[in-house]
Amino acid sequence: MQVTISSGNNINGTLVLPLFEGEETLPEIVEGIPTTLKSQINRVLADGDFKAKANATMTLMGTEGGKAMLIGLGKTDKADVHAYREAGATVVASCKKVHGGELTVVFHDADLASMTSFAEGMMLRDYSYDLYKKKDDDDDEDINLSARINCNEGDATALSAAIDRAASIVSGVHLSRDLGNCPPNDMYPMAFAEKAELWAKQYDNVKVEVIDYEAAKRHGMGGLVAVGMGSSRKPCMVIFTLNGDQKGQHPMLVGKGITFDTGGISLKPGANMDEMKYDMGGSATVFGTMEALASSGYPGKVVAITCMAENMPAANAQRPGDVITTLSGKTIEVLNTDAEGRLVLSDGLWKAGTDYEPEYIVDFATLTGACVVALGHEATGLWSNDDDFRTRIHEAGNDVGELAWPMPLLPAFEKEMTSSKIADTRNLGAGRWGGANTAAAFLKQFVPNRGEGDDAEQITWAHMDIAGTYWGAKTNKMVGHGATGIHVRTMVRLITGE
């Protein structure tokens, strides 16, 4: 979707008007609008047929002054920018054919913050995955938007930079999306490292290397190799690097990408299988904030790394009772094949922090069901070593919109984890209850130390589970369906604090 910016008052297409809750007359402010149609708009207000509250829409049509979309947003002292983003992702959703291809935006007291959020929100909105479906002229669905918002003369220039920044970080979202929404047989480990690397090539200062299934055996990447090996479609290493020529310590990103997951020997119940292509959600989260952050300009060093791999039951897969070495040397009793995700993020965690310079790790990965139980579809779970980190990580979640809620850590949990009879550590809990933070207290075994001997100290890390947040979050107004592209924007506003 494209939005522009204009400093004049015409009304191209659709008139799109922001109005809040209680107003019983368009203010003076609000200029351009044609004046039967202005009418019209006063009369809907002041007999109360619109009352403007949040996310609620009405279409005028029929009017000498053209057509109509008016959208509330609630209570003037709720609206914040969150509020303005739902409004703009919202009008995109009520699209229909009859409001055709064109909108102006047409706000009153909105700063360059709501602004930007409310186009935010429409771009966010504008997706669809239909690749795969044949087009039909006659879908109401099928409408190639754009939209142009009036400002004052002041504000188009600061504006404008704003909502292509918007726009450069969305494009990040929208790939993440992709990439999940992708079915299995075209997505599969090397597919995605052939996407990397092929998006590589649009810009000067990325670089992306693949570590492919041969060279993972040769470089001891134990816990890649045993969840992929059991597929003819074999795992790989993927790493992205951005503005690679800095010196010094730089955030370091590490995604799941199972990139279809049967279980394994420990294999699924059958229903609601298809749903598990969306297990390399966290390898697309990252895929998807190195192009936001690529997009936008961001200056700064940033490596990523994603684990991918198929999980398929094979006479030749991993069984219940192996025991794998990790890259880091640690051995690994596998107690179930789909506890699989850890096993790859074993290896990802553990090159991070060995062969680059992080200034802090954030690993995400669609790692446990028991993450929904806990939190449902409406927040991420998050887990750190370093409080004051992970208060940074919600606190850029909430910034954005994108609850990230922190969970325990605690020794019981990295104890439990540990306790195998026959090698250094297991791949599960030794019982149902606390399975998500079990999970985390395994990854945390495979984050490396920073220095040497009483100086020694473990590298700042967080976990973010996203298993209910990636996929099937239907309260989420940004996403018609599918993938949500979650966390891109939290990312983006952690590395570069805007």
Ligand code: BES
Contents of the next structure:
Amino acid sequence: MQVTISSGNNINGTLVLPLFEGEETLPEIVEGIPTTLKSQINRVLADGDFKAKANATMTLMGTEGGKAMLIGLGKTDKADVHAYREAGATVVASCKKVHGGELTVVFHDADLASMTSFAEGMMLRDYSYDLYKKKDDDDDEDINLSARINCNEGDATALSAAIDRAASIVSGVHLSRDLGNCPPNDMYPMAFAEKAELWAKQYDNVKVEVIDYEAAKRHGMGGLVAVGMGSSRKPCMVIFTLNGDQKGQHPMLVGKGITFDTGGISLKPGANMDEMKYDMGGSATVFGTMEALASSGYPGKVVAITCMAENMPAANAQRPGDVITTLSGKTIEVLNTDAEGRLVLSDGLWKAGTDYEPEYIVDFATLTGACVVALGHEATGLWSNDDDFRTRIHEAGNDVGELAWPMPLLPAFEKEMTSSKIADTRNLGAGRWGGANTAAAFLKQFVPNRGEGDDAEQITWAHMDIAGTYWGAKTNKMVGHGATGIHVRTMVRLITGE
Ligand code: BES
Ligand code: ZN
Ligand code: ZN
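Can you give me the structure for the form predicted in complex with the ligand, which would complement the form predicted on its own we have just seen?
Starting with the chain above, the whole complex follows.
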């Protein structure tokens, strides 16, 4: 969706009028509204027929032409950037064929951040995954929308720059959603890698390296290999580097990329198994974040690793009871092949901490059903070995309206995961209780230390379990269907501070 800025007052297409609850009036400045539409809006507002509660909408049509959509922002004192973002998204979600493809938004008296948020909400919500559907002119989703925001001349330059940046970040969110929504027959490890390589060609300051199955075996990536070997679509690791010529410490992202999780030999039940195409949501988050950073021109260095595999039951698949040796040298007793995300991440985290210079590592994974039990679809589970860092991520999430909730990383959980009789560690807790926490504690064992001897200290690390938030979030107004693309914006906020 194209959003442009105009410092004029004219209306093109449908007039979009954001209003505060209790202050429902037509702004003076609006020009060029057909008289009958104008009187209709004034009458509806004067009669109190439209209450501008948050996300309430009403469409009006003048008898001599012209259309308007009224959109509620709620009470003035509650109308923060989140309310504006949701209102923008609601406008797009409510657009039908009758509204046409052009919108002109006229704010009463909104500041730059509010207008940018509204535009961001419109752009975020203007998404549908229809690659595999024939185009249908009668489908409301198929309208090509463009919007213009009328603002004061003084605001135009700054607003235009802010909206351009927001559009770049939205391109990252939408990339994450496209990757997640792609059906698993077309989204397999090397297909993801090829998409990454193709993507990198657009940018001079981006590099993508693919460690294929043979190389992964040679390097000793026992976790990645064990999970992926039972599929005819072999596993791989994809490494994204932005501004690699810069020296010094940099943020590092790691993503779980199970392009389909059948559970393997510990086969999942059939109901809703199709949803396990989203099990590469962590890798999509990481890829989307790199796109958002690259396209918005972020100048710093960032490196990301995605661990790609398809978890299939097969004659050559790993078995419950197998002991594997990971890249770290640590052995794992695989007690359940459905706890595969932590196996591929063990290699990704180790590589991230040993081959690069991370200021911090953040991993993203649709890791556990237990996290969905704990937090539902409302918040991502957030663990960290550094309380201040965890708070920074929590706050970055709050700032952009993507909730990540603090969860405990307790020594008892770690102990539970190291109780194997025959290996260094095991991929299953002693029981099902606290399953999201034991999974996090398992991952912690694969985060390397910085420094040696007495100076050794574990690298700052956070784990984000997006099993409940990468898809299925019904209350998320930015999303119509399918993958949410969550936390691309959180990461941009964390990394860039903007
Ligand atoms: N991909 C699943 C986690 C998942 C489940 C995500 C439901 C979203 C919705 C993961 O690989 C898995 O199967 N985890 C197991 C772990 C268990 C065997 C310890 C789980 O959560 O049941
Ligand atoms: Zn699984
Ligand atoms: Zn999984």
